[in-house]
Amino acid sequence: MHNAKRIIMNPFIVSGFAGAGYFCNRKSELAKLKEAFRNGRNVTLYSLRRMGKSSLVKYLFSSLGKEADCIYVDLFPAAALQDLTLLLANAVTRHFGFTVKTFPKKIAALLRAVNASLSVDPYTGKPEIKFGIGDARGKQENLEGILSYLEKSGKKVLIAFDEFQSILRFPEKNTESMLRSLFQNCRNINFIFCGSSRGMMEAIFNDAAGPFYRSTQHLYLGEISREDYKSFITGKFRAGGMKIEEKQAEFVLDTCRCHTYYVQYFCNRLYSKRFRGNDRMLYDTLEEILLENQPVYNNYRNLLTDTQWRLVKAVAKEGSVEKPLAAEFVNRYGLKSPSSIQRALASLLEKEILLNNNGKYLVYDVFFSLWLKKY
């Protein structure tokens, strides 16, 4: 028997879960999450985007085993209860390995009485339910008999709806009352909520006239501890056969401002390069990553006004503003109008270019932050 080449794999995973030893600390977290779980209580997990949420649920899964059926819902292409349901729908599908032979009787007497259908997708080869043309009748019935069927499957469920934020621009009247309302009276089934906008979560949880206030155990997910990252960072560099001095990792965390995504990515692109400490291969490697990106930054300025551009820019050169509006901040960029400047930050903030964290902006995307600063 020929012995088969070992493939190692870069351990700076930069999308989904890779299992345990990809993964660097959230222990304090992880273990929250357990603790809620097993105690019956829902969580709201909300963090920036690409901080790792959604890793972390996944990490979770993986750790409780056999102890629950995990099921996890992205809502981001949502537009309207009737694609939560059928996105919680494919998500059940999926997770017990239905087949249109063994679906649920219950489930399936329910999607035929509103026209859906259980197919087999072309490309994955998995089953997938639709819906048929036209609007689907009874909606809350449809999203409660999946539920339903969760609650007496025997074992206890625990559902993980990522990027919860998207029921707000549902056209349902009253979503968050009535899911708040099915949700509440599950007993066998827990809920983590998850989003990247704090903003529009902190509208649905901590909104004292909202069906969902105080309704769940609130988690933040913040920076992971600097000394810990840069122990993973130089550890796994090290396991490799390859080297990163200490001051090379603290680099690659300040200039990433420690965020996951953008630290993952820069250390990605420099494992792949099998990096042994070199500096000039640390500094070409991410003057690389800037000009990959720079088609899509410079389409930036063709979406953005005069003076948003030049606000943006302007932020991103100082590192992060305290107060936009003031004058010396105003002079020193050419600014325009303190009004014009509002207009042009709320928009900003809107569209996601801008962040404000704890009172201070600062450009999101951290590469498209260091390209406006150098070009």
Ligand SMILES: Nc1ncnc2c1ncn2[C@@H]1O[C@H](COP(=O)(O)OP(=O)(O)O)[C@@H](O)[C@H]1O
Contents of the next structure:
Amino acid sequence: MHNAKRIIMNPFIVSGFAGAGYFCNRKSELAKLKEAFRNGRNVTLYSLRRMGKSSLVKYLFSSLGKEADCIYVDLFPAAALQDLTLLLANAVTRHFGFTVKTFPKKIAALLRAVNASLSVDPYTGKPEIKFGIGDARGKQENLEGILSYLEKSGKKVLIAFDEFQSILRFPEKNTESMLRSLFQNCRNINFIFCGSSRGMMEAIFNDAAGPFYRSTQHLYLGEISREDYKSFITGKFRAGGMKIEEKQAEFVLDTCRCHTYYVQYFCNRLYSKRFRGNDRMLYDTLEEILLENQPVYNNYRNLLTDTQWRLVKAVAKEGSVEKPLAAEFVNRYGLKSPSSIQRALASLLEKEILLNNNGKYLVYDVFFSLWLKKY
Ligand SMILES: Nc1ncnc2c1ncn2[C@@H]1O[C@H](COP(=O)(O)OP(=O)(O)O)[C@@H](O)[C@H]1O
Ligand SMILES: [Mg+2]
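Show the same protein again, this time as the form predicted in complex with the ligand rather than the form predicted alone.
Now the complete complex, all chains and molecules, led by this one.
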């Protein structure tokens, strides 16, 4: 499936990057990322989840073309340093297109360096690197081996670590300082650290005592401008021989708080119905989306305490809340003591069910928020 050419029938992409033509704006962010790379600066790229970081990195990679060897590593599943190394090793293998045949010749050095063996993934048929079990001592050396291999490759290398905040749960001591010094010693490799949890990224990169402190250029990805997104949306419908009124595009954007993924998803659904400006269809489509997700939302209820659930629901009903401890809010929604609300709030922020956006609390997931408000 990976190599299958993507045939795009719906211009509202809901996963990954499919080319500049399907990408709204981000030109200045793209330019900043390029400029940073060309001048040897590492970058921290952060935003809310589903705002567009990962696809922006893909956009950057595609627009750098042959200028660099661009390697993308998603650290989401990584729970220890060994995982990071393995994910990187596999990304390198895939990037250079090593096959089991060419692998030993081409990067025997890498294989030796990481003390690993190559096997074929039984499901995908692609080569995959595996480390020996219990290889605890060589952890840092493995990573160093891969980096030094890349240091010697002829071209400039750009490595993007996505979901970089995962390193905070690594059990190894001094992970941050170890990585920091490894990365800083690279001459030929530049890095982009992406992260969705603002708090976590700030903990890594802004904590004055932390080793990553001020070691990178920061780039915060906000919402796409409402006006630009509006013309992107109306333009795509027009190009497909359909029509969405400006007011309706505004409805989509406002309902979705201009949060990229949700806007894309709503538009994708409208487009697939060959939307032509019917208000009824607009509202029905939104309702369909919310109801489809209902089983997931109902399940959240089982995962939250009663106070947490009431609080999420109250925030959703309000849309956004500045003072969740204010008597008026507490009474209106029959919430309990301020201390229990405080605890619930902390836990919901931690779980990323609520978010704090410039002092205002919101339900993080836009569709969940709308569902809570309505049902
Ligand atoms: N500028 C954009 N224009 C159109 N769609 C976008 C844009 N940025 C992101 N998307 C889409 O929005 C969704 C979320 O983007 P993603 O890059 O996965 O976010 P993040 O990595 O911040 O969680 C994806 O479906 C992606 O295709
Ligand atoms: Mg992402």
